[in-house]
Every structure is written in structure tokens, then in C-alpha cells.
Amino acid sequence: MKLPESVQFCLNELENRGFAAYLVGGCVRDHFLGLKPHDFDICTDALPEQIEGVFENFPLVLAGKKHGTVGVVTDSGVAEITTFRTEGPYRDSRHPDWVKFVGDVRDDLARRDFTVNAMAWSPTRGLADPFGGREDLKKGILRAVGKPEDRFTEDALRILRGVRFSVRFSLTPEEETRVAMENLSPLMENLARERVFDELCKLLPLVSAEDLLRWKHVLGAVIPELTPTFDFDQRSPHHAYDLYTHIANVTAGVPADLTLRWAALLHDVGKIPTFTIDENGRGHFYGHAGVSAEMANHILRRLKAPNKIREQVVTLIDKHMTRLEPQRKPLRRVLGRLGEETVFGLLVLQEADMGSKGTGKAEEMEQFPRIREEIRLILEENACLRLKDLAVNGRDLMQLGYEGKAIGEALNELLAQVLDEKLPNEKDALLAFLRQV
């Protein structure tokens, strides 16, 4: 394994002082997978005070010292060095009740989540792999270290992490591990919402439709609003799939962009509360886009998602049933109202939505290239689409005698006239219009 100079230096310094020093966790796993490691975590039998002594001539970060971690500030960043340790019970499914420093790397590896992450490697001491992580990697197996129930009860976020590792590295969970992940997934209710959201954001760009279907019960544990969509018959000639299978295909069908993936995952959660059946036995979901947007807003607030992502997702979901046509004036209006980025995102979501019904019918898919081409022509014109693009501003209107709320109302009316191409975006023409009203 080719190591950064700063990491090699830290390993050498510890070994030269008589301490065992290993790289541990993800960097070892990635190396054996043929991937380029990015994060290099060092573990050692040196106690935190001894680590401080070895690197006494370097700036140190001691925020994690009580848990055994000392950061050594080098020219290329902070190298984190952690003392071998074991841990007590996790009564809150996150933090151990106690931490005990130990002298054997195997005891340290025994507390880790999965065998593929429970390997340590040293340039001088070789590989420490007491749980068979390298062999599991070769066989494509995801296996918990020790008893799966213990690992997931200690920290329930390991369940979502396990899903991510399974998806990212094409690992198949061995049966006991899989069953424990599903059965213990309700424990994730006790996790900090920020941790859940962060893990979901790492997972969503990676998933296929098959992944979302395979792990639906785990996802339903952290987003309960998805659970009623499982196996839900939409009773519609336009949908061959049950509702969740449709959602899974739409989510996998949009690019691996967080906003688009979240919008796709939640775009139809409002179908359940809006479901009705007509006299012919056909299902309808009137108003489901707005209800889905409200539910998505609630879900993302609960998960403490950043406002920017939440607002973008909610807008896309709210508008995802808005019919767009390759016509200049309507597209100018929607571009002015939503903005270029949102409109292009909306087109991507709608295209995936229409293409993920399982019926084999095109259902107006040919309209999307035409709409994009029309938008391209509009944007090439550098057209006036927003208030800031108008050839007049509030100061101009004040000179005509407008004041207060009337200024904003007048500017909005001018923009509407320009978007409908009833007025040119020219100062004299706009002011002349206002003088006449």
C-alpha cells in the first residue's frame, strides 16, 4: 500500500519508540478491493499520553483524547492516531458507557462493525485479520463482527452503514447479519436525526432500484412514510408496478444528485392519503403532488436536512405533475417563476417518473427533447425571465410616483407582460405602459 509521507512518518515514529502501529479500517479494506484509499486511520498500543510524548514537537489536536484519539498536525493535514481499545455497553445505541485501553490490536478489531472493516495492516508487522475480513471481501460477503445483534444494538447506525457497504462494494450480507439488520432496524428511531440524514445522503447516490427494493424495510424504519407504499396496488392502467417499485425505479432513474434522488424517493408518498377508487375500480390520486410535497417537507425537517436541499426537494415534488409543453410563452413563464436549475431538475424528475411505470408505453417521452431545445433557445436569447432582468427598477417607478407595495406589484405586472411577449423589455416601453394604467 502506497502511503502519504505524513502517514508513513507517524507509523515510523511510533515503531521507533517501541510501539505497535497499524493502519486500520476503511483504508485497509479499500486497498484489498483495489481502490485508492483516501483516509488513513492509525491505531497503536501507545496510550494517549505516550502518543503526545512521541509527537511532542508537533501541534496536537486533543479533542478526542478521552476516547484515545490524538491528532498530529503535519504539513499535509491532521493524522489521527488512536489507542487500541475495547468498549462497554451502548445504552443509547450510540455511545459506549466506558472505554478501556488495551495492548492487543485483535481486541481493538473485535469492537468494529463488519469483518471487512476489522482489518489492520502495518508495513513492518503485516496484516492483522482475526475475523476473516479479507476472505469475506474475496467472496463478496458482508458479515458482522461477532454476534450481529450485539454490533447493531451497540450502534444502530451500523445497520444503515451496512446497507451502504453492501451497495457500494457489491457485498451480499450473510444470512444472520441480514436478518439482524432488518429485525433491529427499529432501533434507529433512537439515533440523532442528523446522523441518519448524513448516512442516507451517502447511500442514495449509490443505489439501484434493486438495492432500494432489497433494503426497503430498513429504509422504511427511518422514513416510515415509505412503508405504506410497499406492495401497494395503484389500480391504474398507467402503472404496472406497485407504488414502491415505481418509486424505486424513479429514484434510480435520475442522476446521482442528492436533490434529485431525495425528490424521486419522496415524490409519491402522498399517493396513499389521496387514493380513491372510482366506480370502475380504477385508482386515482388527485392532488397527490401537493400532499407529497407537504409530507416531504415534514420528513426532511424531521431529519434536519439543510434548508436549501429541503426547499429544492419540496419544490420539485410540488411541481412534478405540472405539464410542460415545448411552447415558448409558457416555458418563459415557468422559467421566470422557478428558475433555470429547478426547471431542468423538474424535467429530469418527470422523465424518470414517466419512464418508470412498467407498462412499456412511451407516454409522451418524445416531448422532453423538444422542451429542452425550446428552453435552450430562450436562454440563448438572454431573455428577461426575472424581476432583476427588467429594464426598469424600483427607483424608476418611484420617479413615476409609485411607492410602497405598489412598486412591487407594478414590477410583477411588467414582468408578466414581458414574459407573455406583450411588451418588449425596453425601459421606454415599460414606463409608457405604466403611465397608461
The other form holds:
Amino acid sequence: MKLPESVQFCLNELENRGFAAYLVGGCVRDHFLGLKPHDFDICTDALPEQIEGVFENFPLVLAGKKHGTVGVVTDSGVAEITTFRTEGPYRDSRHPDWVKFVGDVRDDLARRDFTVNAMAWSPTRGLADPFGGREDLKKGILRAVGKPEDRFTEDALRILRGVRFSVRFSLTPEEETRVAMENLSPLMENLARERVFDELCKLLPLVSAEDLLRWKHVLGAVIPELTPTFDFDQRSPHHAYDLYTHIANVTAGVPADLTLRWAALLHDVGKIPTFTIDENGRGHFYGHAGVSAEMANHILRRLKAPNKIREQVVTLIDKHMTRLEPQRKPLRRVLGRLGEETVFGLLVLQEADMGSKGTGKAEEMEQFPRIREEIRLILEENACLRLKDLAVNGRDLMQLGYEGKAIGEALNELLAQVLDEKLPNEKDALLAFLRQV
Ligand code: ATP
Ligand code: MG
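Beyond the form predicted on its own, can we have the form predicted together with adenosine-5'-triphosphate (ATP)?
Now the full complex is given, and it begins with the chain already shown.
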């Protein structure tokens, strides 16, 4: 394994002082998978104070010292060194109740979640792999370390982590592990919400539609609003798939961007409360975009998502049924209102939505390239799309005698005139227009 200089240095320093030091976890797994590790965690039998002693001449990060982790700041980055430890259950669902420092690497590996993550390796000591992680990797198996029920009960986030590792490395969960993941997924209800959100954010960009279908019960345990969409018959000639299969296809069909994936996952949850059947037995979902948006807002608040993501997702969902046409004036208005990034996001979402109905109708899809081309032309012109692009501002209007709310109203009126191409975006013309109204 090719090690960064700082990592090699830390291993050497610890070993030179008579301590055992290994690389552990993700980097060992990634190495055996032929992937380039993105970070290197070091573990050692040195106690935190002893680690501090070994690296006394270096700046240290001690925020994690209580749990055994000391960060050593070197020229080539921070190396995280953690004392071998065992740990108690996660009763606050964030941190283990207690950690106990131990002398044997095997005891440290035993507290880890999956066999493929429970290997340690050192250039001098070789591989420590008491749970057969290497063999499981070769066979493509995801297996909990120890008794699956116990491990998921200790920390239920491991269930979602398991889904992520299974998806990311195409690992098939061993049967007992899979059953425990499914059966114990209700335990995730008690987890700290932000841990769940972070884990979902790591998972969502990786998933295929098949992954979302395979793990739907685990997802439903953390987003219960999805559960009624499972196998839900939309009773519509526009939809060949049940609602959740459609959702899964749309989610996997948008690019691996967090906002887009969240928007796709939640874009149709409002179809459940808005569902009606007409006299011909056909299903309708009047107003579902707005209801989905409200529900998504609620879900993302509950998961403590950052405001920026939540707001973008809610906007995309709210507008996902707004049909855009490849026509200049309406497109300019939409661009002015929503901004270019949101409009492009909306197009991608709508395209995936339309393409995932399973009815094989292609003609509606043809408009998307035309809309994109029209937008490109509008943007190329450097057109005036928003209030800040107008050739006049509030100060100009105050000089004309406008005050308070009237300023905003007049600016909006001017923007509407410019967007409709009734006025050029030129200061004289805009002021002349105001003088004559
Ligand atoms: P990634 O490439 O996503 O960082 P990773 O395996 O390095 O994968 P981390 O979350 O960085 O994952 O955790 C590092 C190691 O710590 C894991 O490989 C695993 O051994 C252990 N670990 C992390 N979280 C848990 C947990 N909740 N329960 C048990 N072991 C865990
Ligand atoms: Mg890691």
C-alpha cells in the first residue's frame, strides 16, 4: 500500500517507541478493493497521553482525546491516531456510553461494524483480520462483526451504513445480517436525526433504482412518508409502475447531485394524501406538487437538513409539475423568478420524471433539448432577468419621489415590462416610462 509520508512517519514514530501501530478500517478495505483510500486512520496500543508524548514536538488536535483520538498536524496533513478501544452501547444514539482502552488490536477490531471494515494492516506487522474481512471482500459479502442483532441494537446507524457499503462496493449482505438490518430498522427512529441525514446524503448519490427497491423497508424506517408509496397503484394510463418504483427510477435517473436526489426521492410523496379516483376508475393527484413540497419541508426539517438544501429541494418539488415551454418570454420570466441553477435543476428533474413513467411515450421528451437551447441563447444575451439586472435602482426611483413600498412595486413593474420586451433595459427609457404612468 502506498502511504502518504505523514502516515508512514506516524507509524514509524510509534513503532520506534515500542508501540504497536496499524492502519485500520476504510483504508485497508479500499486497498484490497484496488481503490485509492481517501483517508488513513491509524490505531495503536499507545494511550492518548503516550501518543501526545511521542508527538510532543507537533501541533496536536485533542478534541477527540476522551474517545482516544489524537490528531497529529504534520506538513502533509493531519494524521488521526486512535488508541485501541472497546466501547459500550450508544444509548444517547450519538456516542458510545463508555470507551475502554485495550492492548490488543483484535479487541479494537471487534467493536467495528462490518468484517470488511474490521481489518488492520501495518507494513511491519502485516494483516490483522480476525473476522475474515478479506475473504468476505473477495466473495463480495457484507457481514456484521459478531452477532448482527447485538451490533445493530448497540448502534442502529450501522444499518444505514450497511446499506451504503453494500451499495457502494456491490456487496451482498449475508442472510443473518440482512434479516437483522430489515427487522431492526425501526430502531433507527431513536437515532440523532443529523446522523441519519448525513448517512442518507452519503447513500443517495450512490444508489440505483434496484438498490432503492431492494432496501425500501430500511428507507421507509427513516422516511415513513415513503412507506405508503410502496406498491401503490396509481390507476393512471400515464404510469406503468407503482408509485415507489417510479420514485426509485426518478431518483436514480437524476445526476448524483444531493439536491436533485433528495428532490427526486420526495417529489411524489404528496400523491398519497391527494389521491382521488374519478367515475371511470382513474386516479388523480390534484395539487400533489404543492403537498409534496410541504411534506418534503417537514421531512427535511425533522432530519435537521441544512436550510439551503431544504429550501432548494422544496422549490424544485413545488415546481416539478410546472411545464416549461421552449419560448423566450415565459422562459425569461421563469429564469428571473427562480434563477438559472434552479431552472436547470427543474429540467433535469422533469426529464427524469417523464422518462420514468414506463409508458414508453417519447414525444414529450423532445422539448427538453429545445428548452435548454433557448435558455442558453437567453443567457448568452446577458439579458436582464432580475431586479438587480435592471438599469435603474431604488435610489433612482427615490429621486423621482418614490417612497417605501412603492419603490419595490415600481421596480417589479419595470422588470415585467423588460421581460416582456415592451421596454429596453435602458435607464432613460425606464425613467421616462415611470414619469408617464
Ligand atoms: P469511508 O470511506 O466512507 O470513510 P470508512 O470505513 O472509513 O468508510 P468511517 O465512517 O470513516 O468509514 O469509519 C472508519 C471506521 O470506523 C470504519 O471502517 C469502521 O471500522 C469504524 N466505524 C465507523 N462508524 C462505526 C459505527 N457506527 N459502528 C462501528 N464501527 C464504526
Ligand atoms: Mg473513513
